[in-house]
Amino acid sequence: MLILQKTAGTFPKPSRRKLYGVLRSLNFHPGRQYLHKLVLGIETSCDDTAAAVVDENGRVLGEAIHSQTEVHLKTGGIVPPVAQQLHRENIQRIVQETLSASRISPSELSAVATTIKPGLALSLGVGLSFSLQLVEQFKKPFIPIHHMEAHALTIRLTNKVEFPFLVLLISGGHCLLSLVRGVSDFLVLGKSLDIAPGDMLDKVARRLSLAKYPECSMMSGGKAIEHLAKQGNRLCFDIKPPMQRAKNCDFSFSGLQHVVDKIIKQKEKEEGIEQGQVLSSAADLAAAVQHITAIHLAKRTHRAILFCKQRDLLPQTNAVLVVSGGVASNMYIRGALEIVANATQCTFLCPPPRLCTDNGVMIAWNGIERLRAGLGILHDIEGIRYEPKCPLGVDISNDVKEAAIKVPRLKMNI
């Protein structure tokens, strides 16, 4: 029995009749013949409903996305049942718009690729349920996608990047460093021991009530921090980077959040204001938090590069450092990581901002990569399950810790 059926009593699956009606309504062109691979990618791992059709040359033939950001900003965070309901209400329309824009019929697809891990269980279930009906109706192969693998491989759609390369994946839900040796061959050098950087930045933004700034009212917490930090002076606060003495590549952000909470309480007391009111030093604190986050990410990444070169896991020159995920769209953090790349003779690459956040293009492209490699292509969909928590690759973080590599200090003139 599929796990997705556990929630069927609360939110019933789309009926086959309704699904088929939607598909029949599309403007198909069955006379055309496609001799190359075409993959429909579907993404519902968190709070964005997205889909895209990509061909084997990396051309995006059609895409659509429905963002739930505005809804969740009002509740101060993502509420899983609300996210699930919004996915259910929009997934048919998003897939329809994607196929219509691409002028591709389901019968012309080589496969359907869908995120099944990791993510919010209720959200993953919506995408999986819809996709299984689609592949069953049109007798297409199904390619289950690991969300973080898709983020890591997106750079190969936009740039000619050969394996191996080092990737830093930073988002609201994830933070990890991995050596990418192949389409499904990952060595994890370090990961967050608690919360992700995007989660921490969002919580700090909420604690600072940044949504009360008119220009930040419709921004995510991380975007609001980045925007306000441009107006602040980070030197007004002396905050130490986390894990300074730990010679590994792991990350920690909960301690930083705790320190910032204490600073905010103290400042509220000094200014005689209540929680929820805006501090006069909010911009300065935003700048300080952003800077420390960037420094922490940069130092661990620096050690990862040195470790990989020491073990001949990366070439000594012209190695590639890729930074992807939602937090990778923060230009200040990018600047710190680019300094590390230059100091270690690495090529620094990031997908364009629109492909750093969750999207259907990265899922479809991961499907293309797996088709090419002949990996994880399923013709029997019985027993397919989603996995809310799932590691990526093989963890070698203990090897990094034992190497105890000292990282030289760099001037971070960002």
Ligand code: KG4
Contents of the next structure:
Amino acid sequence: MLILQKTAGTFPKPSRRKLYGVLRSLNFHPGRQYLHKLVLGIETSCDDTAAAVVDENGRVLGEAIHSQTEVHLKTGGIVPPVAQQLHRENIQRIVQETLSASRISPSELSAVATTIKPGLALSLGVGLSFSLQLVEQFKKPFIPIHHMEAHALTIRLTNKVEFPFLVLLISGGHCLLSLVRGVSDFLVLGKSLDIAPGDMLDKVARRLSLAKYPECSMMSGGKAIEHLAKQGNRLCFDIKPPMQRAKNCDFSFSGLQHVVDKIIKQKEKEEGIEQGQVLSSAADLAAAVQHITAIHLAKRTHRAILFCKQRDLLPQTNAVLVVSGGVASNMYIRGALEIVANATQCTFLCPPPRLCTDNGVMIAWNGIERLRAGLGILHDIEGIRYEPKCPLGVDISNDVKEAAIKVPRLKMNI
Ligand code: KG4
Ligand code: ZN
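Let's compare: the form predicted on its own is above, so bring in the form predicted together with this ligand.
Every chain and every other molecule in the complex is listed next, the one we just looked at coming first.
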């Protein structure tokens, strides 16, 4: 049974807040609040248990996160029942810490927003059932959140960005290029046909045993690749970018993963070492994989910008390109995308790395965006389910393919 204190209690509240509470309780115009709206966001779609309270001006009142990365690194990947158990063990504490840090009680919330799609079924279930108990206990509206919509809208919390803008979402589970026309109005121009770039980087990092480097032992695979790549020479390996002939905006990373796997096997033979030992050329290979990943992402993004301009979906000058999701915290990949943005007269924006990886702030902010737009605010939670798979918006990738836009070559001096 869920037990959350009605008041956060641990901090003395400023008297202004008491006044706000009284004014809110008056609420003489039903359905409207005159003071700041506050949303509690809860995220459990993968391996982070996260929560935050954000107000309608984008101020983060409090947040807390419990990362499972360390546990999953030991098991060589996410084991869903383990992730579920860890979410169960931590969710109440994380939400309680968030409310305490925010110095608000659950009764002061305007709504609770929770990721219900897409993601790992067992993980989504923990966040959803906790949230449903919470909204029932405190009689609050519930706002179901699409995880990728939240990644896409994060930039509107950190920067003044109007619709439409183009977003590249790159994480451990997703890879897509989308035109964002409104809070829940997305046109998908391309997506990964197989695995996501973060998944590929995690697999390569694992195969290279990067966790054996003491400084990488607590890092996600992608972060470890970025760290090691700084000491490597990408030119030591000649790897071709995927899908060079396909004039669309789709992505593919599993071929690249297999090519790298082959190279590693060959190198292990040459160096006379077993799988699981660290290769002397690991840093060079990390640099090469990171470079090819960046080039592939940049090329597809370049085509997406040209397509959007050709169809007047984006303005000809000062269009905005956003990159978000866990892999977007990679500075080398950002560098490649910045080159594309400069060549196409776009403004390039990314949330800070801590808001690129999964967090509660983006979920709470998505709740605020939906609250302001009056979209998807549920007062009746009967029949609400999580959805492990769920596309984002309308897929126009066939139009993009038919346009077959040739992308001019760019000098990628990253
Ligand atoms: O968005 P996120 O936290 O979770 C998902 O929704 O998947 O992304 C996690 C992914 C992992 O695959 C991780 O290896 C990758 O983001 N990642 C990075 C970096 N930091 C995290 N990839 C490349 N460079 C980084 N610095
Ligand atoms: Zn994510």
